[in-house]
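Only one chain comes next, encoded as structure tokens, the form predicted on its own.
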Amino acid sequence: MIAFSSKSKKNQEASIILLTSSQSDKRLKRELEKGEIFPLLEGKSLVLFVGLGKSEKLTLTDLRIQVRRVFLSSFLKKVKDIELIPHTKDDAAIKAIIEGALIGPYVWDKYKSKDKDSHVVKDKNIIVLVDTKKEYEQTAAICEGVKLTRDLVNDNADFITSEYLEKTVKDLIKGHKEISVEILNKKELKAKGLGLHLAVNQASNKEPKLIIVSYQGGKKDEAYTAIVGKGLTFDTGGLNLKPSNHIETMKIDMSGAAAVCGILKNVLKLGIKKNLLFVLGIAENSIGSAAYKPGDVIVGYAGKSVEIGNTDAEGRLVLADAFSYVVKNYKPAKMIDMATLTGACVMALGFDYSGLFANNDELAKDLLASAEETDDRAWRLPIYAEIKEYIKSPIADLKNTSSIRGGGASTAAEFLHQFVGDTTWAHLDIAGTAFCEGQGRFYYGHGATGAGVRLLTNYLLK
């Protein structure tokens, strides 16, 4: 829990005081090094001074990192009530501090033996010593959506099934009168002709689903903005089986759908006054005698036939049917999707920037501005007229893989582009940013990051 107060309380177990090198405290006899945590006991209360280094070199990313470090330090393991005293009155810096305190200490330990950490207090009460502002409360609320997304992505694939994601959505929208939901299961998907979605799932014993939540937060005549998430609860690659060192983390292939859940949670909490669609295209790409095959030609909801060049290019098939169905039946003015779509995007941008593709410069500009403000980073990559030649097939309307070797993130985006019609559209390839392996990066530990949640919530707020 986090709260804000302009006055210090005396009953805190610990106080965290953030100091740049240009700031001092009479209780300190020397300047703190960057990253140094200096403890001081005052009566029964622990005071932790945290060195931030030179103010002119302190970035908001680094500020989040330093806040995370102190919250994960051994000094605070048994502490529940904490007072956090910023070094600044700058709104952007204070929001970064809030994110460092709420996003940074996250640890996925659901399956660890509890007795080992029984002495650790995980749910802390944090009071930030600043005047209450709406934007601070919004930042704290958005972090809860990030946490939900991370929890969904980090859990086991046989636990986070399509049924579980449906339950998650229904739990989120329960009691909200401004919401309606449409759910297409296997029977409905088949009856309506979503053949691409069904093909990806046909070797699985799990139910495929297309979930569409309609949120009426704006005026009745306002067009929808659709937020679409790829939800492959596990991706083996199909008959084009993924190799070792790649398949182990494929429970994360539903990160886009999980981010949609996180954004939905944020929208409901913040009461955003927009008409929105939250769309989850959910399937499991398994192997077996029923699996769809390289060389198959499959017809989707849009009526376009697709030659299967590789069964591991499956997410774009599920999204293609989701796009087509939403565009025809809901007619959104804008559509933004998130998907762990291509390894090529990771090769191009690494793990710190999502790839952004768009058919509209103004939408791309707005999304990049939100990415910059939230540190939920994105970099624009191209789609262009000539690139559609690379996804043509001699035996079908399209092919789900490219005829050229390079530019895989762009050709995948162009495949999606073929199913948006005239809708203003943007695509976020979060293949690199959605998950951290090893010790993590920035202010994330090992596991899911919640990529896209802060970015798109910020965009919707604006």
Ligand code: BES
Given for the second form:
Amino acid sequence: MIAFSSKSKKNQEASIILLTSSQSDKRLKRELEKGEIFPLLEGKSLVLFVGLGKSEKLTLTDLRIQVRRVFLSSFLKKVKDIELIPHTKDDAAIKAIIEGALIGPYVWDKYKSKDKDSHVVKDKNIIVLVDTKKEYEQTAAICEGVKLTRDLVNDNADFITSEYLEKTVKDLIKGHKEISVEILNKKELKAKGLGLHLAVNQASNKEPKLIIVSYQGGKKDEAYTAIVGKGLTFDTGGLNLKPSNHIETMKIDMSGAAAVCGILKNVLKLGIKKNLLFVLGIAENSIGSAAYKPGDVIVGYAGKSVEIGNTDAEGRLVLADAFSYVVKNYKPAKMIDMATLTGACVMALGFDYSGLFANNDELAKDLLASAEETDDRAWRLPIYAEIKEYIKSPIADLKNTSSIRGGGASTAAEFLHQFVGDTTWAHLDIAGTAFCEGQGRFYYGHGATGAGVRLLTNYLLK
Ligand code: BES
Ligand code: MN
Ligand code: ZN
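I would like to compare: after the form predicted on its own, may I see the structure of the form predicted in complex with the ligand?
Shown next: the complete complex, the earlier chain at its head.
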């Protein structure tokens, strides 16, 4: 729990005092080095001074990293009540500190045996000493959405099934009158002709699902903005089976859909005054005799036929049907999707920037501004008129793989582009950013990051 107060409560179990090198405290006899955590006992309460270094050199990312380090330090393991003293009036810095405290210490340890004698306090009461502002409450609320997304991504693929995601969405919207939901299961997907989505799920023993939540937070006649997520609960690659070192993390292939859940949670909590669609295209790309096959030609909801060049390029198939269905039946003015779509995007941008694609410069600009503001980073990559040549097929309207070797993130984005019609659209390829292998990066530890949640929630708040 986090709360904000302009007055110190005194006698907290612990206080954290953040100091740049130009700030001093009379209890300290010397300047702290950057990253130094200096503990002091005052009666029964623990005071932790944290050195931030020169303020000119301190980035907001740095600040989040330092706050995370304090919260993960052994000093605070058994402490429940903490006062956090930022010593700044800068809004951006205070928000970064809140995120450092709420996003930073997240650890996925559901399946780790707990040491019963250690009494580690996981849920802390944090009071941040600042002038209370609605914006700070918002920042804290958004971190809850990030947490939900991370929990969904980190858990086992056979636990976070399409059924589980449906239940998650239904639990979130329970009791909200401004909301309705449409769910297409295998039967409805068949009846309506979402052949691409069905093909991807064909070898799975789980139900494919297209979930569409309509949220009426805005004016009655205002057109929708659709937020769409790729929800591959596991991506084996299909008959073009992924090799070792590539298949192990593929439970994360529903990170787009998980981010949609996180954003939905935030939108409800913040009561955002817009009309929104939350769309989850859910399937499992499995192998077996029922699996769809390389060389197949499959017709989707838009009536376009697609030659399957590779069964591992499945995300674009599920999204193509989701886009066509939503565009035709809900006519959104804008559509933004998040998808762990291509390894090529990871090759191009690495793990710190999501790939952004758009058919509209204004939308791209707004999203890049939000990415910058939230530190949920994105970098624009191109799609252009001529690129559609590379996804042509001699035997179908389109092919799900490219005829050229490079630029795989762009050709995948162009495939999606073919299904948006006239809708203003942007696509975030979060293949690199959704998950940290190994030790983690920045203020994220190992596991899911919640990429896209802060970026899009902040965008919707504007
Ligand atoms: N889910 C993967 C993309 C991915 C790769 C996500 C690494 C996260 C980390 C996607 O379905 C995929 O397999 N894409 C293929 C496309 C190719 C066959 C055209 C890829 O990127 O290799
Ligand atoms: Mn794949
Ligand atoms: Zn995939």
